[in-house]
Amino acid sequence: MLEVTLPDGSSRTLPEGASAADLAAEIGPGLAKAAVAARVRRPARDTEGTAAPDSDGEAAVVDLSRPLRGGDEVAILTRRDAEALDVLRHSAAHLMADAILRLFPQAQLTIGPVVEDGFYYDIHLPEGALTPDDFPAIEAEMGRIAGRAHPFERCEVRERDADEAFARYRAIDGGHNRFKAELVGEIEGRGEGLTLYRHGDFVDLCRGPHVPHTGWLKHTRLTSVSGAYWRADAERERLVRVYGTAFFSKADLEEHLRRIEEARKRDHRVLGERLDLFHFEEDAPGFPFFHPRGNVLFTLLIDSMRRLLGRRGYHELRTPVILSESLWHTSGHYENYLENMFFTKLKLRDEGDSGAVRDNVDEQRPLAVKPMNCPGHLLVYRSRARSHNDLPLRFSEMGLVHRRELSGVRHGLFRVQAFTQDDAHHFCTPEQIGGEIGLLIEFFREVYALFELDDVRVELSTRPEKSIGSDAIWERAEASLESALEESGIEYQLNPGDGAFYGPKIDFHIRDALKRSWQCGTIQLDFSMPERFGLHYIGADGQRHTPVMIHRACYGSVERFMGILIEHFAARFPLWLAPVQVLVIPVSAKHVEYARSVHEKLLDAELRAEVNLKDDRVGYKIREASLQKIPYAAVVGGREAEAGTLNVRSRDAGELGEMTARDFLERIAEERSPGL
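That sequence in the form predicted alone, only its own chain, can you share it?
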């Protein structure tokens, strides 16, 4: 017999070899029916399988069919658990791959992970193409496979040449899948065992876990298709990436699809063009062109941030866009960020041939375009002597940076090659870290609330594989951030291995009106870069000390945050943020002069107002104001001109009626103030 512990601290005794499914049945038939998978924390390493929970006490999600051991801590997962939805979607990726192979026998499978809100599978198609037009047939095939309720069976490969499941796996898409062969070689090269999962006639390389059978996968839908490269390497094979999603219920799937459709309507690229905010050109890939109204919105975001920073003792800087290449070696960016940087290259006309140009001429001091602002701020700090009495010292900059992005990942304002960071760096003593982090946490909350973004989640990200600095420095930095979070009382999640290359970080994820999560704000603690640049201050003891550097950005980038806001508000911006706040509309040409006088009054009151003098019908002009999502339209005709009034229509409240300009300004006074 074996004994396991349940989440409430109670224990259950089961026969040797019992599985998580047996445990669920022992607890009750209702749980056995609802069980999807199990979360197991194992006190000692399982030598029987590579995907078993480790001996370090970390929990792992496993199939219900996996045998339990004495001392295991076990939680049965149902559809109410977030991990269960990931298991469902991972299983749906296998279901989709099976269906695609049935319809496209020439296809070769690569990888199919779970992502936020769904899953995808990358597929190599030597011939032909796969488009959304193929989705109905694929989904119909997925429905047939799901209806057969094939069990998901885990197969651990002991001897490749003698293993029936592995032979079936090699033959599943023709036996010549070089992508899977590459994966198998890497797994074996690491000394790990191979695990496969089979349902029906389909077998795929996988660590699991999966739902009990394909009957759980009835509520799936394919959502989009895009291009990708094998291993994200543009020099490797081009793949087709098919996205999908899955839910436990039809109602949840329909709600998700409704949100997707709403997201399409809110697409900032579509709204940006429709509202004349910005556009892109092939001659400037990934570099946005902001039109007058878009520039107003862009400037409002910057001005709002500046006003908030001014209350917190920041000193704004402006540093060069181009700096010497050697500086980026010192900062560590060259080693860790080379592929994302732009470098200047000298061109000269050939002295012997005036029509020829020599490219990439060697320079005594090669230069690079800055991908980040931090080295410039370090140089400003270093430009003069500093005392402990100067600290904390807070530098800010609305700094334009450039980063190379592949065409396949560029996406409107969300992923561009030039953007403006609301960047800042705090230089402080070790004792001041907690106070500075606490200040920033409250500051970020205030900024997001200003834009009606109140749902904020916080993550602590630790040391990544590529990093600079000693183990001791990283341990100190991570402990400092953890301590600051604990002292602030804010809830946070741990995100191991996702820190910046120079230090751990706190990331702020905001949810928009459609409950989509966006990582925007970041606070990064850096003990390494001040040391590499030789920064110091004179302490109270009269000795030199190296300051701590805190990197922080709240918007992340002004461009990306602007794109988020366009979609969050569906471009129906609150009055204080609207690029055009009031549109004055004369009923006819006879009332143009009065319309102009009203327009001037609104401008004098510092409203962003425009007047529509086009030779169109008044109804068309009112509709145009509505389509442009302008908060207020002021219609003026003969009656209004005689009475000195305006007839106001609200985008959100409808007809407000006739009133004087003074009454109108008093009515909207509160809306005009963002609470800064």
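I have the form predicted alone already, so could you send the form predicted together with the RNA?
Shown next is a single chain and nothing more.
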């Protein structure tokens, strides 16, 4: 007999060799039916017997069929547990792989992990292609396999060559799958045991766990297909990545698909065009054209940031967009950032040859377009002597930078080739680092809260392969950031090797409507650049010292941040951000004069108001205002002209009724102010 502990602290006694499924049945038939998998924590005392759960002392999710041991702490997982959904989706990946192999016998499987909203499987197709057109056939095949309710069986491979399951596994996709062979080699290299999972005729290398049988996998859907590379290496074999998702119930699946559909409607590229905020041209790839309404939003973002910066003692600069190439050698950008930079090229008319144009003329001082603002700020710092009394010195700039991007990575306003950074550089003494970074973390949190952004992820990125500065400097810088993060008490993830070439950074990532994560804010600590540019300050000791530099941007890119806000609000901006705040609508042509006077009154009150004088029905104009997501419509007709009022309709609250312009302005006063 063995005794196990349940999550509520009670214990159960089971016959020797009993599984988690037996435990569930022992607790009750309802649980037995609802059980998906089990979470087992095994005390780290004995080392004999069956190997898994894999790491002793740590809780691991395992198959229901796995035998338990005395002393195990066991939780039966049902569809209500988050881990259960991952188990389901991973099982669905096996199901999909099975179906694909049936329809594409030449396919070779590689890896098939669970991702945030589902799963994918990377598949090598030596010839032919797999497109969404194949989805119905694959899904139908998956449905058939699910209908058979094949149990998922776990097989531990002891003697590879003698093992029947392993032989079947090797045969499953032709017997010469070099990808799986590579994985097997790695697992054995680590001294771990191989495990296989089988359902029906299908066997796959897998750590598990899985749902009890394929009957659980009835609510699956393939979502997309794209390219990928084996080991994410473009030099290696190209793979087809087939994405899918799975849920425990039809309702959950439908709800998920509906949410994706909703998210697509928030796409800033679509809304940007429909609300006339900006557009792109084929002749200017990745360079947005902001229209009047988009420009209002853009300017509001910049003005708000200026106010916040001013309050914190920043001094705003304006530095050149083009600087000499040699400067970028000094800064290290030429060495480390060349591929992302635009360089100027001269052309000259050849007077001897009837005005023919010579390309790429060499220049005495070749020029480059700035991809970052830091060198300019270093030059301003260096333009006069600085004292320790000046520090910390905070220079800001709404700097327009240009960066060449590989084709294929551009993405609306999120990834452009020219953008405006709400950039700033703090110059300070080493002792001031902690204080400056603490201030910045607080500052950024305040800004994101102002825009009602709550899903902000923080990362600490460390030294990349291409970088400048000594190991000692990097260690010091990384340690400084880490302690500042600990000090502030915010949660963060480590992102090794993703720092800037001149220093480690704290990044703030925000998600778009489709949950793709984009870096916005960044705080970068730099001990190298001030030295390269020969910066110094006179300390209290009368000696020269090199200052430390902190690069920082809160929006990151005003363009990207604007895109994030469009998706976050689905373009239903709060009043203070709305490009057009009120639309005045005369009921008929007879009321044009009065509509004009109301419009002027609202403009005088510095409201962003427009008036629709077209000869359309009121209903039509209301519809237009609504589609343009304008917060207020002010309808005026005979009654209002008589009484000197306006009839207000709110985008969010419907009709508010008749009121004077003064009452209306009073009513929206608070909404209009950004709370800065």
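Residue numbers count along the first chain shown, from 1. Everything numeric here is computed off the predicted structure, so don't read it as measured data. If you superpose the two forms and keep the largest set of C-alpha atoms that fall within 1.5 Å, you have the rigid core.
Q) With the chain broken into two rigid parts between these two forms, is Ala595 in the part that holds Leu400? A) Yes: one rigid part holds both.
Q. For the rigid-body motion of this chain between these two forms, what is the smaller part's rotation angle in degrees?
A. 21 degrees, smaller rigid part against the larger.
Q. If you line up the core, how far does the Cα of Asp201 move between these two forms, in Å?
A. Asp201 is displaced by 9.3 Å at its C-alpha.
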